[in-house]
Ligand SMILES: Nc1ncnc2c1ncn2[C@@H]1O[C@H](COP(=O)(O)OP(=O)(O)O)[C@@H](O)[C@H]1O
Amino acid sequence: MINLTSVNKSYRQGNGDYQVLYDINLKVKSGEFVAVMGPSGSGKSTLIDIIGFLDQDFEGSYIFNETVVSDLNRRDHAKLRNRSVGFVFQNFKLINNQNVGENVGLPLLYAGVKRHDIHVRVNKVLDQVGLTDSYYKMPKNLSGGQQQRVAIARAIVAKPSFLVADEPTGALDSATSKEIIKLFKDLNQNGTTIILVTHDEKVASQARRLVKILDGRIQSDEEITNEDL
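Coordinates of the preceding sequence alone, form predicted on its own:
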């Protein structure tokens, strides 16, 4: 599904260039649960921006489901992002003056889905993330873990090809973190492709594959057998 070959990324800095990624080669198959781990400044966020179609300015090849991403114009690149990837962030990014259902239904609203169909699909996905009967609740009345579940529901409601979860447990306590990671594992077992970005080795160990990045280079890429958080 995702195939990066010899990807390099640099930024203009003063009179010279600052290179962030060096010769990245990475493949992710449909149905995988991959953790990308590295310290701050390692390049993992830049890599995820490229994978998640947030950054098209790089050297090398990115082929997504037979589409050559670098060949797309800005409009088609944005369309590919909107229909292919769901994002989950550390700080939830919910709209506080809209209820849970409205937050979750936003991707469907932007896609032109009828309001009745949005309501049905939103309730179904809220059931899936353990928030049955939460449609009309306001985000401010939910715990951090519940708000992250809302964010996950929003990310999957339009049935994207894959999820990018960027430090999704960073703002949560350890017990709630376990619940959220279990939810990701359950979603993955039901076929959702997940790319989880973290600096926490305990969180990364719950994926089925671990890619470690340091100083803009992939240091290792291996399967994980540990099932214990």
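Numbering follows the first chain given and starts at 1. Note that the structure is predicted; figures quoted are calculated from it, not measured. What we label the rigid core is the largest C-alpha set whose atoms superpose within 1.5 Å from one form to the other. First, how it differs from the form predicted together with this ligand.
- Remark: with the core as the superposition reference, the CA shift of residue 219 between the two forms stays below 2 Å.
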Given for the second form:
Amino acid sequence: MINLTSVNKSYRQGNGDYQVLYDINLKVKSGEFVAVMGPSGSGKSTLIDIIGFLDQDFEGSYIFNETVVSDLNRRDHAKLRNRSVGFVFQNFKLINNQNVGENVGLPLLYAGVKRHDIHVRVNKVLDQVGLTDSYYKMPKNLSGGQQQRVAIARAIVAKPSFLVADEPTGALDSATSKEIIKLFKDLNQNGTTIILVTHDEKVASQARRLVKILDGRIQSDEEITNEDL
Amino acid sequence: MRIYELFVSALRSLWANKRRSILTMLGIIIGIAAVITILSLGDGVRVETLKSLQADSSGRQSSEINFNTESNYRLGSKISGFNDNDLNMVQNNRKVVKAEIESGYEGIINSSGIINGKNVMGNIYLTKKPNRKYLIAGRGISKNDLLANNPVALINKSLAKKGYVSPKNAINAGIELNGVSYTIVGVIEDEATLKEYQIYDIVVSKKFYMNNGADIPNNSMKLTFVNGTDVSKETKAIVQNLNKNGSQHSNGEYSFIDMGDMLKGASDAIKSITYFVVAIASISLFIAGIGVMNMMYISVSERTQEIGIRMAVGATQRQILWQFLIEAIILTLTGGMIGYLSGIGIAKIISAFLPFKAIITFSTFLLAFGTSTIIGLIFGILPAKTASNKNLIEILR
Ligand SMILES: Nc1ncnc2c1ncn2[C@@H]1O[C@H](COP(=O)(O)OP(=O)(O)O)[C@@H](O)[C@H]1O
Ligand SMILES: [Mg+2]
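Mind sharing the form predicted together with this ligand? What's above is the form predicted on its own.
Then the entire complex follows, led off by the chain already shown.
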């Protein structure tokens, strides 16, 4: 499904270039649960932004299913992002003056789904993440864990091909983190492909494949054979 | 995304910043209100002018030429400014449908008379029709009197009292005007007026008065023209000709009051006031537009996170652009419509104190609608572009 070949990425800084990713080769198949680990500043977010169609400005080849992502124009790139990926951020990224339901329905709004159908689908997804009857609540009245559930609901509402999460538990306490990871695992067991960036060994150990990054290079890429499961 | 949704989210975010939205609209409201007020009043004046023009000429166009001697202005002048030669000359003009020589003075002349041996002065209304207006005693001048050339007169209460103590006594008594005796058949009120401003004291038959030695100089000529004639131009040419070749051109001056000129002057004045107000309103609208732009820039930078989130879930640049553009347009359009309604209200209130009505046309509505939409578009496009060109990665970092 996801196929990165010799991907390099550098930021322009002043008059020189500052390279962040070096020769990344990565394939992810449908249904996988991949954890990406590495020290801060190693380029995890940069990589996952490219995979999640947020960043198109890189060298090398990214083929998603049959689509050559690097060849898309900005509009088609945005459409692909709307249809094919769900993104979960560390700090939730909810629109604070809109209620939970409107936040969750946002991807469907941009996909042109009818208001009524959005409403039905949003309530269903809220049930799925354990936030039944929360449609009209405001994000600021929810706990961090609940807000992240809203963000996850938003990420899966349009039934994307895969889900990308950049340190989704980074702003949560360990008990809440556990619940969120449980949610990811459930989603994966129901067939959702997940790529998750984390600092946390415990979180990473819940995945089935671990990619380690150091200084912009893939250091290791292996199956997790975890006995504590 | 559906267009309807764009409107909903634009309205919601404007509502979330009510006070700022209203303050931003204020400039638009004032500008549009000023323009609509002045345009409605201007239209009112124009229509009123047209109406009064048509009422006078009953569809046909006419003008009046007067002759004035330098010495004697009114009575006593024995010179008639127009004779038959003059009349023929004017009638040779193809544009002239009808030319009539009149005494002028609109039927009222000032004269001295004798009543019961006492000398009196008074305004005489020379009537061509039966007249019994303002009658308080006796009878009016009848059709029969006019046909039979009866020497009859109506006099007012003061004259009656002066001559014969009471109105009753004056009936069937006599009054001498211009050396001719008239029988007083009726007494009228003291405040008798013609056309609401010309006071008269005595009424007699015009035909009889003129046939009996009274000298009313024929110093006025009434012209009626073919429809569509430039009346003031033609009349001016005729007046010039009369001043060169007219029968009395060496004894006085032929002239006319150019209504066209007067109306043109009035409408020019209104036009320049309109331009002036529109110019000031344009400045106000321009400043209001800058205000809208400023507010939209603030809004865009305050909502950078929101823009990033929308893009991250798949909003295209164009959708973000339209969201902010529609917000700006809703803002200016709402201001424009409030301004339009206020303008109508102000115009109506003002015209309550003026002799004409403000006129609200559909085109002023379109003007308010169009102008405010265009302001929203022009001053909203740059902030909206800024919003849609934001770099997603940098916002989300
Ligand atoms: N927009 C940017 N401009 C310049 N440098 C950047 C930008 N984004 C990230 N970087 C740099 O790229 C490197 C990798 O960043 P990032 O991918 O966020 O690392 P991680 O998520 O692993 O902590 C860091 O050194 C960071 O400073
Ligand atoms: Mg990071």
